[in-house]
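This document starts with one chain, in the form predicted on its own, laid out as structure tokens.
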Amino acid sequence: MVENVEDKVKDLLKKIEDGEVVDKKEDIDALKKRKLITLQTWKAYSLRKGPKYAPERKKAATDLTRDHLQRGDWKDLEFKEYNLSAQGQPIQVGYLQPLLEVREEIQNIFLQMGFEEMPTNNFVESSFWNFDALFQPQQHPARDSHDTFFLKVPAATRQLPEDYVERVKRVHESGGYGSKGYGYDWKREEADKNLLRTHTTAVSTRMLYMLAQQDAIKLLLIHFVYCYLMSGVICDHGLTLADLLGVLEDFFTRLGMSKLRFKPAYNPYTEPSMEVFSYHEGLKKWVEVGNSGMFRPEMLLPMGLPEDVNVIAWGLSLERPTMILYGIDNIRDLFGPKVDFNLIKNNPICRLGLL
């Protein structure tokens, strides 16, 4: 017979009808499985007036006006704090366009290594400056109406130095300072005719025949075209192809482009000649990014430079380095009227190396 019997059930209940606490879990399962409790949760809050209590809710002011001082309610007002951490709204400004910053950084760099630039305002020229001098025949193909646009009015040029047209004409025809020239009769009408200037080669060799009549020798320019396109001339004693190596070299390192590549080329103007090529990632093959060379006798000579002064000379594109750094593939995501604005306004600007 068992005398007492224990009912821890009964007990539990009691517990927690008198408001005591229940704290082991497996007491309060047994409960929950024989659906004898049901858990519920109270809240209860606790409120109070704080030191901003006001019966009325006012709105706070964000700016003193010309009203608030008229009716003299500004000593009642509640100003809002400023949050001076908040971002404010996104400026509209307007942005670079990328072949503008390399532009750009072409020009600092060539500043950088001690160059000058060439006064460039003169787009028309004269068939002249822009080939013969250049010993350019006249029957190259550069010159068919196709590729160069020639002007109407005026047709031809009245101011070209004479004397050193006669050398220019005497070297075509039967070549001199160990040439034996073309070979052709040279005509003073084709020279005068005017154009739009197809390179800039015709404002360096302007500025060779003014240096080579003002008895001076060294000479560091650059200059730009419209048509997106830069040239540079140095001009001293001894310069040899070393050294149009290594100016090219130079200048593409601090560009940040140091995968380059030299291939012999001809230019009538320039014995050696030589075109540069840079490694494209994207397109995963060799791209041509420029021209260059050492300027020919035949075109020196004739200017009354010194025998041994030379000329290294370049010819560099501003679209395919621009692809190049930005890892652009198809030259219509560049300019065009397909552009991405996207690509203009979110790409960050482009550090093309060390300086």
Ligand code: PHE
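In this text, the rigid core denotes the largest set of C-alpha atoms whose superposition between the two forms falls within 1.5 Å. Numbering follows the first chain given and starts at 1. In this text, all values refer to a predicted model and were calculated from it rather than measured experimentally. Compared with the form predicted in complex with the ligand:
- For residue 75, the Cα coordinates differ by 2 angstroms or more between the two forms after the core has been superposed.
- Residue 333: CA moves less than 2 Å between the two forms after rigid-core fitting.
- With the core held fixed, residue 119 shows a CA shift below 2 Å between the two forms.
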The other form holds:
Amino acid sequence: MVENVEDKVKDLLKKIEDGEVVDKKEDIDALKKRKLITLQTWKAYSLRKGPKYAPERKKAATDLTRDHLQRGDWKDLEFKEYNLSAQGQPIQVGYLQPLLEVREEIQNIFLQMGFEEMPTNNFVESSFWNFDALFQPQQHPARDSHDTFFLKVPAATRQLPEDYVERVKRVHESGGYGSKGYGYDWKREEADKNLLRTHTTAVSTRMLYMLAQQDAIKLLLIHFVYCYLMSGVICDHGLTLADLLGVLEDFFTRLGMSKLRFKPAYNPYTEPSMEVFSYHEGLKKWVEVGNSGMFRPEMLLPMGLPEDVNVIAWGLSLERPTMILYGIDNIRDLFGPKVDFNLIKNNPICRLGLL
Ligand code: PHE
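Shown: the form predicted on its own; wanted: the form predicted in complex with the ligand:
Entire complex below, previous chain first.
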């Protein structure tokens, strides 16, 4: 028998009821275990003035001004620290359209390859220089009013080199220089008609004619190139198709487009003729980027060029290579009203070609 049973829990509860403090860990645990109490945590803060205490908000100064100096309050100023890793505002500059950038790049490549530029300011040309001199017959569909813009005023050219016109007429009508010609009545009125130059090869033709009028001895590797539609010619003794392939491959590789294919084609003024294709990674297909060939004797000999002189020539598109180089799949994204200005803005200032 035990006389006095000590009921510790009861004593503790009594204590709590009387408002006394129970603070021994083992007591608290015993009560908690039996869910007789719940634990509450209280947090208390004691607030004091800190070292930067200020009843009003101070604005850190960013500049020391004349007023600060005059008022003398510069002594108490707090300056804002420089944020040296802040990014600057984007610089407002002009942007080059990709077409213009590629045009310049192409121009530079040809100049590096030793070409000279042709004067190309004659956008109005006579049919003679645009077609007839190129051995393009007068009934050719490209000479149709659907395909070519003819001028109303002045409708006809004023002057052509008469003896050369005579030789061109003859080669169209009855041939010569080993050719049968086309066998039709060549009309001067047709050749006189003014038009908007349909290709820059018209310029190449004029240049070759002028060259042929010079001393033949001087005729050594003359290069021309025209940048817009980029027509180029090389005129030299004994050039072959291999020279044409080599020049085009060299040029496109410098531009960064080394996946090339050549396909036989037809032009009235070249034989053989080749279309040039390049692989478009975005479209996953081969796209045509140019046309080329060796000018026919029916075109060169009436000009008066010596028989052993050959001319390799090409016309290149500017848009297609630009699309390939910039990974643009749709020509409407490159020019016209739908061009996204950000595309132009965000393009790198220079594109490094694979030299
Ligand atoms: N004149 C051709 C065109 O406009 C290009 C070309 C030039 C083709 C020279 C062959 C030789 O597409």
